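Given next, in structure tokens, is a single chain: the form predicted in complex with the partner chain.
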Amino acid sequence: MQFLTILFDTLLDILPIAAIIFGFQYLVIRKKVKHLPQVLAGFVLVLIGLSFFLMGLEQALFPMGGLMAEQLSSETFLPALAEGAQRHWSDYYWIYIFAFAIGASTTIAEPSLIAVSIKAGEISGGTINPLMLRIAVALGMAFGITLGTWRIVMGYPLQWFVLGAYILVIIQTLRSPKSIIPLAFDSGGVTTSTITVPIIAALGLGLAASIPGRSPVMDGFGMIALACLFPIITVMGYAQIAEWKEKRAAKATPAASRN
């Protein structure tokens, strides 16, 4: 019964794109769709698949993220507090470690990232090392989420962090080698896959709900935004370091050959 409701809602979700694709195809381009039965079968698979995914989302992904946030910030788990003392932000260290581990582990093995980094290595002609690039993206993502959890613990406004990150991105965009810029911006999007987004969202909202003095509306969001911004910064940073090393090596070689 529940599945039928989800199935119907999902049908409404994919109706616009189906209408747009077939509408433009038949009314504007006026050509028949090639392999029509296969295309229709594809739409049915999308419908069933999305319904299953959304059901699993409610049943597993959201609860898992929320559960971790709740357990790692509960009073029974945290170090004991002296009478009347305020809790220090460093008491939540397991949360930061967890956030970092989730961010790094989901990113480092991401197939689309592996493909992109190999390609970037080829384009750069050896200046960029594919493995180092992947590490740069994973570190950026992990740092972004960890910073996001720390922000929720402290209750600082998200604006400050995003403003700071924007300023860094702008400065680096103006200073980085041109060829790396598209790649850097893309890597921000690569890190937020369909599975990690719900887990991270639930983690942030769960933390904001269980840490005293924080509210989910004011503090719970923003983890995804930071997780997207910091890979841009680390990738451009890595490219700048790689370029600087290249230049230094180029300067050093003629000097060495003269001696």
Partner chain sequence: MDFAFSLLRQMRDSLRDLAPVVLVIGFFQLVVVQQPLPDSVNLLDLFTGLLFVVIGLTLFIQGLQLGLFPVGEGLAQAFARKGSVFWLLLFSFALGFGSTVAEPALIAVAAKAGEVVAEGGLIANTLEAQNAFAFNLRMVVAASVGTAVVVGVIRILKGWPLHFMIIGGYIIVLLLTLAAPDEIVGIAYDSGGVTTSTITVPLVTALGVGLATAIKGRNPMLDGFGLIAFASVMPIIFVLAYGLIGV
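Residue numbers count along the first chain shown, from 1. Quantities reported herein were computed from a predicted structural model and do not represent experimental measurements. C-alpha atoms forming the largest set that superposes within 1.5 Å between two forms make up the rigid core. First, how it differs from the form predicted on its own.
- After superposition on the rigid core, the Cα atom of V153 is displaced by less than 2 Å between the two forms.
- Positional change of I108 between the two forms reaches 2 Å or more at the C-alpha, relative to the superposed core.
- When two forms of a protein are overlaid on their rigid core, residues whose CA moves 2 Å or more are considered shifted, and I118 is one of them between the two forms.
Return the form predicted on its own of this protein as a structure block, the form predicted in complex with the partner chain having already been given.
The following holds one chain only.
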């Protein structure tokens, strides 16, 4: 019954997309759709696949992310406190380790990032290493999620973190190689896709609900924003380091030839 409900809701979400595509095809372009049976079969597969995926989110990823946050921040798991003492932010170090590890691993396995990195390597003629690009994005994602969990633990406002990150992005944009800037901004977007978003959202909400004095509404959201920003920073940083190494090698070559 739950699957049928999700299937019907997904159908309502897909219908406007199908209406726009077929409407433009028949009313604007005024041509028949090539291989119409295959196209319709593809829509059916998308409908069924999305329904199973959404059901999986509800039954696995969302509960698992919330459960991990609840267990890692439980008083029975955290270090024992002396009577009358207040808990320090460093007591939640397992939360930070888990956030970093899950952020890096889910990003490395993100299909959209793999596709973008492969295409970037092909178009650049080998200048951009697909694996190094994925590692740079994964480190940015991991750091952003870790910083987000620390912000929830401390209860700091989200806007100061976002403002500081954007200032750093602007500075790097002015000083980074021009060819890497569009790729860096796209890398920040492709990381927040089907695998990472459910776990990040569940982790933030579960952590905010588990820590006394935190509101899931006010503190639980915002981790995805940081997860989008920091891969931009790390990718441009990777490009800046690579450019600096190239300039250093170019300076060293003439000096070696003179000797």
